[in-house]
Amino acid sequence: MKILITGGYGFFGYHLAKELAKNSCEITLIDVKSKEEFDEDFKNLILKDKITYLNINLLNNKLEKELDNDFSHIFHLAALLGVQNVLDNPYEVLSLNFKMLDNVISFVNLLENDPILYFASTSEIYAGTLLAGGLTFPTPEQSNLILPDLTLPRTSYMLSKIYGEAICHSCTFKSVILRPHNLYGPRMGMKHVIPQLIKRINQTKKNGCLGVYSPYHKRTFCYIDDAVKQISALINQINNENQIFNLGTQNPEINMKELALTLAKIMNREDIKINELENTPGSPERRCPSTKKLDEITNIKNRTLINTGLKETFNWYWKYRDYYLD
C-alpha cells in the first residue's frame, strides 16, 4: 500500500503513520511544518524506512505537481481546528476546511489507481441532535443530524465536517468517512482537556484548589494507539467503502470532575481539592459513541484502560516538561 496522509504532523496524523509503519506501508506525510520545528518525536519517526515528510500547504490547487500519482490510500486529516480558532475565525475555519478538501479531491479525481479517499470528520456533527433532544446513546453513525442555531459558538467546525461528510458522498471515486470521538495520548498538543488539565494540575499549588469547567459533562476517551490500530485494521478489510464510522470507545463514560480527580492520583497531587465551575458554552453534556460497527468489521473490541492510557499520557507530557507544562 502507497499512503498519503495529510496533516502528517498533527496527533492523529504522527500516531497513524507510527502504526502502519509497522505494516511496510510506503507513507508520505504532508504538512506545512519546516524542518526547524520538528520535535524530537516526529524527527524519528521519518527517519523510518518508507517514510516522507513533503512540507506542502493544501491551500496549493496544484498538488499533482508535488505528490506521486499512485497513492492507494488517502487520509485526509488536515483542518484548522481547535476551540480558540473556532471560536475568534469562523469564517477561516469554513472556508479553508472546504478549500483543503476540495484540494485533496481534485487531485484524487486525477488518480488512475482506484484510490480509496478517507476523510475525518468529527463528533461535533451530533450536537445540534443533542440539543434537540434527539440524541440517542452510545450513538450510532445512522443518527440524524440536525442542525443548532449556525449564530452558535463553535458550530463553524462542525459545519465544514458536515459539508464534507456530504462532498465525499457525492464523489465517485470510493470513501471511507471516520468520525473521531474524544482521541487522546502522547504528542497531542495543549489544546485539549487531557494536557491542559496536567499542566494545570502540575501548576496547582499544595493542597490548593483545581477549578473544574462543566463537571458533570460526560465522554468517553479513546486512546489513540488503540484508535489508529483499528484504522490500520480497516483499510485490511474489503467492502467497506463508501461507509462511515464512529471512531473511538463506547465506554467507560467519565465527567470531568472524575478525569481530574484520576490524573491528579496519577500525578500523585490528591492533596488538591477540585472547585465546580460553569459550564463551557457549547460544550455537549454528554459523548459516547457507538462503535459496535467498527469493532465488528476490525475484530478489536478490547481497548487501553482509562488509567493505563491516562498514565502513558502524563508520562510523556512530563518526559518534556519544560516545554509543556512549566
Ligand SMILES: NC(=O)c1ccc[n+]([C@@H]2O[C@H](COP(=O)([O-])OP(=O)(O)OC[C@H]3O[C@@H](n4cnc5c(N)ncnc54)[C@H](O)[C@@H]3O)[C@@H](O)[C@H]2O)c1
Second form
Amino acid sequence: MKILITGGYGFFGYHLAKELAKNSCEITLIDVKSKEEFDEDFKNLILKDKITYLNINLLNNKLEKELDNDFSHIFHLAALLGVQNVLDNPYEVLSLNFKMLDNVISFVNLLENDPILYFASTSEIYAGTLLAGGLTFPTPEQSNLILPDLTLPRTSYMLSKIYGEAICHSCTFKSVILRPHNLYGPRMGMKHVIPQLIKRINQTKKNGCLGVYSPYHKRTFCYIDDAVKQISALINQINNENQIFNLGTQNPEINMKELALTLAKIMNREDIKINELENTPGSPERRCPSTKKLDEITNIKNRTLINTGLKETFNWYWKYRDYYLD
Ligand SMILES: NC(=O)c1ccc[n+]([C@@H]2O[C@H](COP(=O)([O-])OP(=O)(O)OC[C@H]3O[C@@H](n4cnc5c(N)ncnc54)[C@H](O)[C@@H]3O)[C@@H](O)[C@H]2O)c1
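Coords for the form predicted in complex with this ligand, given the form predicted on its own:
Now the full complex is given, and it begins with the chain already shown.
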C-alpha cells in the first residue's frame, strides 16, 4: 500500500502514520508546518524508512507537481478546526476547508490506479439533529442530519464537513467517510478539553477551585491508539468503499465534571474542588456514537480503559510540561 496523509503533522495524522508504518506501507505525510516547527516526536517519526514528509500548503500547491501518482490510499485530514478558531474565523473555516478538499479531489481524479479517499468528517455534524430533538443514542451513521442556525459561527465547521461528505458522495472515485468522535491522547495540542483541563488542574493552587464549563455535558472519549488501529484494520477490508463510519467509542459516557475529577485523581490533585460553570454556547449536551458498524467490519471491539488512556495522555503532557503546562 502506498499512503498519502494530508495534515500529517497533526494529532490524528501523526498517530495514524505511526500505526500504519508497523505494516508494509509506504507513507507520505504532507502539512503546512515547516521543519523548524517540528516537535521531538514528529522528528523521530519521520526518521522511519517508510515515512516521507513534504511541506506543502494545500491552498497553494498543485499536488500533481509535487507528489507521486500511484497512491492507493489518500487520507484527507488537513482542516481548520478547534472551537475558538472556528468561532473567530468562520469564513476561513467554511471556504478554506472546502478549498483544501477540492485540491485533494482534483489530485485524486488524476490518479489512474483506482485509489480510495478517506475523508475526515466530524461528530459535530449531528449537533443540529440533537438540538432538534431527533438524535438517538448511541447515534448510528444513518441518522438524518439537520442544520443548526447558519448565522452562528460554530456552524461553519460542521457545514464545511457536511459539504465535504456530499462532495465525496458525488465523486467518481472510491471514498470512505470517517466521523471521528472526541479522539484523545498524547500530542493532541492544546485546543481540546482534556489537555486544557490538565493544564488548568496543574495551575490550580492547593485546595483551590477549578471552574468546569458545561459540567453535565456528556462525551465518550476514544483513545487515539484504538482509533488508528481500527483504521489500520479497515483499510484491509475490501467491502468498505463508499461507506460512512463513526470513529470513536460508545462507552463509557462521562460528563465534564467527572472528567475533571478523574484527571485530578490521576494528577494526585484530589484536594481540588470543582466549581460548576455555565454551559459553553453551542456545546452539544450529549455525544455518543454507535460504533457497531466499524467494530463489526474491523472485528475490533475492545478499547483502552479511560483511566489508562488519560494516564498515558497526562504522562506525555507532564514530560513536556515546560512547553505545554506552564
Ligand atoms: N481529533 C479529533 O477528535 C477529531 C474529531 C472530529 C474530526 N476530526 C477531524 O480529523 C482531522 C484531523 O484532526 P486533528 O485532531 O489531527 O487536527 P490537527 O489540527 O491536529 O491537524 C490538522 C493538520 O492540518 C494541517 N493543515 C491545516 N491547513 C493546512 C494547509 N493549508 N495545508 C496543509 N496542511 C494544513 C495543520 O497544520 C495540522 O497539522 C480534521 O479534519 C478534523 O476536522 C478530528
